[in-house]
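Here we start with a single chain on its own, the form predicted on its own, put down as structure tokens.
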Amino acid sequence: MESRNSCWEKPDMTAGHDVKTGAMVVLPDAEAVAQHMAKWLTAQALAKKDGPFVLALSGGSTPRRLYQILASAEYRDRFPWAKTQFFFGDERFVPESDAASNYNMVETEMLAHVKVPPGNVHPMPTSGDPVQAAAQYQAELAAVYGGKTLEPGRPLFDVVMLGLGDNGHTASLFPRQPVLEEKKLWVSTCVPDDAPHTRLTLTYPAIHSSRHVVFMLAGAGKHEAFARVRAGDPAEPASHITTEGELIWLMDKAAAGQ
């Protein structure tokens, strides 16, 4: 299996991709995955000239290392923080100070160490009524997008970062949950039956409206779920991820089964 770096340069916005057709970039280990993503993400952000660079962040151990790298001396003065709008792919409905909060992790590992305008960071609201919180977050996305209806050819996100759970979930699109049937809302709620916490999550339509979707996977523990999703097993929520642009599997050899 070869690393296909060329697919990272010019996504074909007319064709779109899914989990079966997306290119694979296989690197030696988790550190290489994080370093590669830092370099590529910075290049993408710097190259964006027509408006802000809109990014949906992911939680998890592999992104944690990415955020540490972006906050390091090598990147903190190169990454265009002021032109980037930081959103989140999902969030547990817990206080921002909670160790389970994705925002807490991103703030601790990256945002607290760089010069990013506070108005550029959009944590998912996690108090009050979850349905109202989801609607509030969709309104924030719509304000940055400049419209309330997603238009083909005008992506909501430049990059959506995703992980993959053992049960085939990605973001907080968990098996057997009504959110998997959502066709209109950009942000919705999810109450998993096999994981703690009510969640807010981007929906399939919101993720589809993207220039790039990047799955970051590391470790042999990810291989079985990856193999099912890559084959398009309809029982796996991640199998239904699509994008207008380019879908990339960025993974280490262990996750790829090599």
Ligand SMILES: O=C1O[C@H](COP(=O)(O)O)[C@@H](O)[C@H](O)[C@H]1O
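Rather than the form predicted on its own that you just supplied, could I have the structure of the form predicted in complex with the ligand?
Chain only, nothing else included.
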């Protein structure tokens, strides 16, 4: 993030589990979180010199305001849209026109309003067989990565954006699901037992292959799940997120429990 000033503190991530110690940024409210992320993301994208800026977007309600800000007059002409490859961290297996579609939300709030080359936008396929769709998306990622095997030191993503569901899921890595054991595939299916829709999701190894992972949290509704992850609860999928780069928790005071 911008600087390690007073809004930064080292998180108290309990040792002995798989959460890599990251940076924790606590801001007054959800608007400040979205504004901070817009500024930081734009700076990261502009700073990328060698090759495309590869971004995995999150869905759900939390990043909606961020996408509106990036499409606003302040950022529309500053963000390097043509240099950025937009992937999705997860998707509900519904048509793109469905209100539950993460792509639909991002398209409506941001992509429809900016000059992004159509070939730079990579929605997860959501028709036919979900397993084949996951394989198809992995091939699309591999084409941009320039290889079918993830190499340590050569991250797939510049930034992976993540949210945190009230039940502890992140991307579409839901508690108790087989996808949590996936060690090879980059993209897999997940059929949650406590949420609607079959999902496609990036797996732990794909998320790990990143320069930055940023969790964005806002609202008191996130606090219990965050507290469990912070305490290292191994049942929380977000507790096992790692990156070969920098892990950042960006949240408002309510989510932090302050």
